[in-house]
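This document opens with one chain alone, in structure tokens, the form predicted alone.
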Amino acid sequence: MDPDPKKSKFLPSNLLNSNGSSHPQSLFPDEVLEKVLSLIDSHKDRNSVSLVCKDWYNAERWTRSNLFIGNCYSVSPEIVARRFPKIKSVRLKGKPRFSDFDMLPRDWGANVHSWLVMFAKAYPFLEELRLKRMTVSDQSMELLAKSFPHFRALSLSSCDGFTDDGLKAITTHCGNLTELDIRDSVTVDVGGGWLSCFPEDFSSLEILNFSSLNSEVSFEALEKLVSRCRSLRVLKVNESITLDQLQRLLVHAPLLTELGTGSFLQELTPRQYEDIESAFGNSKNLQVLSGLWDATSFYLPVLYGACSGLTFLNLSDAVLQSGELAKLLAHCPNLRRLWVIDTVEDKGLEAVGSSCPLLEELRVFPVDPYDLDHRHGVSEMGFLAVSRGCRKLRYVLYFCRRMTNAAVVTIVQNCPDFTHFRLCIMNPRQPDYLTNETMDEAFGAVAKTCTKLRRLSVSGLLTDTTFEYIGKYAKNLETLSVAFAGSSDRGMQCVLEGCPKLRKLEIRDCPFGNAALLSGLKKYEMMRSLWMSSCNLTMKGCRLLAREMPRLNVEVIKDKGSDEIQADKVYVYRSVAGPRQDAPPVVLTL
């Protein structure tokens, strides 16, 4: 490495001189192209950047002090400590996605500590860690907060491994902590008295998410520190906290543009039901409401006065019925993304129709998706309703029991600039529920209509011929999710053979077997990963496929009581680190 490596670093050897020295002619001196580069915060585009010539690739290395890295083994920390020797922050994705429904085994792997070991010797400064689906121990977390002096930020979304006593440590000794944020993580050894850990004169909390922490917490704690935050702005509490304290920390908490609730399961007498409402209604900053657990008709009027520049409304837990929602949307006018849970029916999506011009986004979850008795729910009916009066929508998640083709061909006419259309309907390979016809037409509309389309989910009765279309239309699709879909290897075989920008493609019981895998070589490497579980492959079809690409890691994880002819979940994901070291007996990597 160069000794004054800030001296000669960007510049093209032949505008230097023997010593090393720049040439005073230069018309790209270094100074300039760190300025530039440090205006650029896409990790694409610094990829990009990277790849222009060996010149630009140093000034890169040397300018980037973010970092994302989507697959945990697609690379070693050892390699990302040689290339990039001044990182700040990080976020760093472990198991595929298919871990959320618990089809991996809990000892997959995924494990962090082997990255902050490496972190810890090569990036003292770290600031920012941000990890999704790792596994991170109590020792991991106390390597990580007495490592860092400068330690700022720390986000765990669908991480599992820790207890109480790692979130002790975070609080003890991250005396500059900004940002703890734990969401969606599966943590069942978690008490509440990590709270009480920050010290008497810790007061920089600015970002405060335990809302799927089970436990309950020291309120007395909480209060005291969200006193002492004056700069707090997104306070997410878990479902132990009542009504009433929460009236006490918003007096508290006057800038937050972020909240989410605890539980409205609480007898209020008058004066509180006024103190809670006054809370609300002088929470003029609030953008971002979730939580309401428990969430009635009596006590959804309390949030009417903060409703008004909301722009995103998660009620994702809260079970709420069709006219609970339109009062409630009524008072928002302005809202970009709603999530709702599926007992607000057609009816209560109508409402959003009507009173959401603006959305953008919509989730529509399943109360249970698991009961096929469900007569409930919403249909294509709400579907239609939506797309009618938010024309602006851009995103959705729809599980529903029923759909037809004739609707979804309306509905991407009405909202023709979808990115994401995830469109699930629970019982697999369920046809038109009128005609009775395959629903490959609602899907080739959506390919053919929605020219932005980046991540497409699909489901109902569909054969090859919604893979054609795929292939044929979708020119900017990044990520294909498929269940219980397909007549033979032709529809894997389009995908991969027409959508030149694919990165990620989930596939799980369908007919996809050998050929189809096979015909993805020259896809493979440029894809961020391969899932297929319950599909028609064969140990030999993925030896071979190893052997053919050696620079993937192609990993089968066996069932218990499986055969030995038959791959029962495969995972395939690109790799400069090789074959990892880590994997339990039931994973093979080939």
Given for the second form:
Amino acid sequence: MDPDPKKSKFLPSNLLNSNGSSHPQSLFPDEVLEKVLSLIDSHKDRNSVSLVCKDWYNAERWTRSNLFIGNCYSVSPEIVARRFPKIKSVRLKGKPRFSDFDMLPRDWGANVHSWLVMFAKAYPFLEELRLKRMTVSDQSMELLAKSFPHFRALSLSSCDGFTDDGLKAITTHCGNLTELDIRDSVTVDVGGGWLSCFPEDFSSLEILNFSSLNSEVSFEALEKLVSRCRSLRVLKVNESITLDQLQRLLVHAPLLTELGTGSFLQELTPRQYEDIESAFGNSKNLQVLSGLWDATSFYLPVLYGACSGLTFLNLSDAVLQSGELAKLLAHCPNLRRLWVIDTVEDKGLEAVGSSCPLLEELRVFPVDPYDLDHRHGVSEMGFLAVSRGCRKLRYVLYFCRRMTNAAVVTIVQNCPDFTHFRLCIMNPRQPDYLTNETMDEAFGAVAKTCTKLRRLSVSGLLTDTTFEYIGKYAKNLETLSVAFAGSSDRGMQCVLEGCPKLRKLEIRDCPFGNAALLSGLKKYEMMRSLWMSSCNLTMKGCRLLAREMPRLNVEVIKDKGSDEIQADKVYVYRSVAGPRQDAPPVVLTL
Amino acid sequence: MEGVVSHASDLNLEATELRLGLPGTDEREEFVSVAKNNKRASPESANDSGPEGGKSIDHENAPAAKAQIVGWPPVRSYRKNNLEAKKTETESGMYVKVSMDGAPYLRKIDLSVYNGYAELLKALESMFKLTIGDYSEREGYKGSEYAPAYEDKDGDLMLLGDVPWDMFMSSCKRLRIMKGSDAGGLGSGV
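Return the structure block for the form predicted in complex with its partner chain; the form predicted alone was the one displayed.
What follows is the entire complex, opening with the chain shown before.
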């Protein structure tokens, strides 16, 4: 960037004049600076750039085209519109993560509408909108569909609030749409008619994902759509699409790189079986595969021809046994990411260890989270087997019913590069089942050994010792999830004091009280948010926090039947927009 | 807490003790009421270390049935609903899907109501309006164009009748009535 590296360290003082405009003698004329900055994509880098000086702040704000807001309430639409005049793509996140587990009231907030109203005025050239955990009404979708002639991409992850009508507005009016992805959004009230509303000549779609849709779509309309859209590379249908329908879709779209199938169980004639087998055989570009509802060993083999290039296999909707998984994995030597259901058991995970040497990410979901029967699912043995065979493992989400300290210690020795370690021993406060000790040493080993650790979820029987370890060793930790753990305020204090990069802390059912909450007074402004539910917080403590830290929003939700003193659910987040105006009555803003 | 500050109490070992006894009679209920009742007993007290305190209260307040904790385990609702539905299908009674070659839709039967292969075959014959023929170890099902098969736990397609009934009950995942020509390889000494 700068030909003279020494000069770039210290900007001459004549650049920093009071009106913020660039001096004719400045090293970087605006045009050059802007040209250079426009090449920077990372919003973290851009945020740093904007802090250098007023010139750089201005050059940066004029060249930022991608907007990322991790907490929609941390800033207001007006502030954003004033600062960034030329935004083309927006990523917005709303509700705290625990809303995924039904811990927030339905009308809690994070409605995108006020943002869209601002975007319609300030960013008429908006092209992309990606939302996570936000409420999107049909009215909002109509506004979106009609306000942005260049709109191309809509992605809704874990969102709710819309029906068929909203999606119809999108498919009818967005003539340049390249991406429509409703992923895992709530679709209880959403029909399938929207798919039939794409105009006859519409052909620009590249990404279509309606895998979580509960309703049927018109297969005729879908088939026509897929055959028209020659650039389609991602297609994820829902369970209503049958195998022989899938075969016809595949024939129209041989260039797919990501496929989500529909139901994988259907009576097929031998001819149909052959047809679908060869359709998969011709899908040479597949890297990602998901769906596979009701898949069994009889039908899985039709996939084999497409598996050699697979890097991500998502079997989280396929209830498979160990043998079925093993046979399938034998055809997938290039897997980097694998999601499975725990019906594959430890034996299935042994097959993972032996078949997938390049594996970097493993997620094991419980088929029945409420089954307290200790005989089913996966255990420490399966995890150990994977760690022995998959040394590059860096992301794990593991739901199990028993675990030992020794196993975890060995696992992280085998795989020290973990960046995300999310272990959920499903029975709260369960100790090491062999030694009956706490699981402190397990997570101590994780914190000590995995120096790159950015995200950690702990479980099992844990005392403050675990948190001492985390505070002492987990220096790169950004996200921590804690449930049914700890012995006193000290636990939470250790984490708040010891983890410099902590951004998100979510805690439930732990014995942390006001002292712990208040020990993080200065810290919370450097974090995105704090969630504490069913802990020992009181209204008094929360009010104190709110009073001391005016730039934090402190919101309390009281459970039914709780007394005046308890603060049952507390959500604390930094904000330059002040307290929010749209909180429902049950949310108290202090 | 009851004034005991020892490590053992902190660990709340009683809650995690393995016991013999019917499900629902143990102390799992404490986790549901724990959030509401005992923790708030002395909220400002420095000695209060949370869920262990006031556990004795819980027994009176705890609901009789095994109760679920809201939001735990942390599994997404949409995922829960899909999978739970499938699981309960196979666990209350022993329902398995039955398909017949050439038929467009599947049926479901509850294996647990039958006492043996004879009864099961009779039921299949009546459900699909066909005759299945007689089983022989050497030649499989002779005297009919249909052969009943099933998918076992390992995912293999097996001929109905080869293994003892109990073994079949515990390993059968799905039934399939095959047309004779396709069933040639099964049960003919291969």
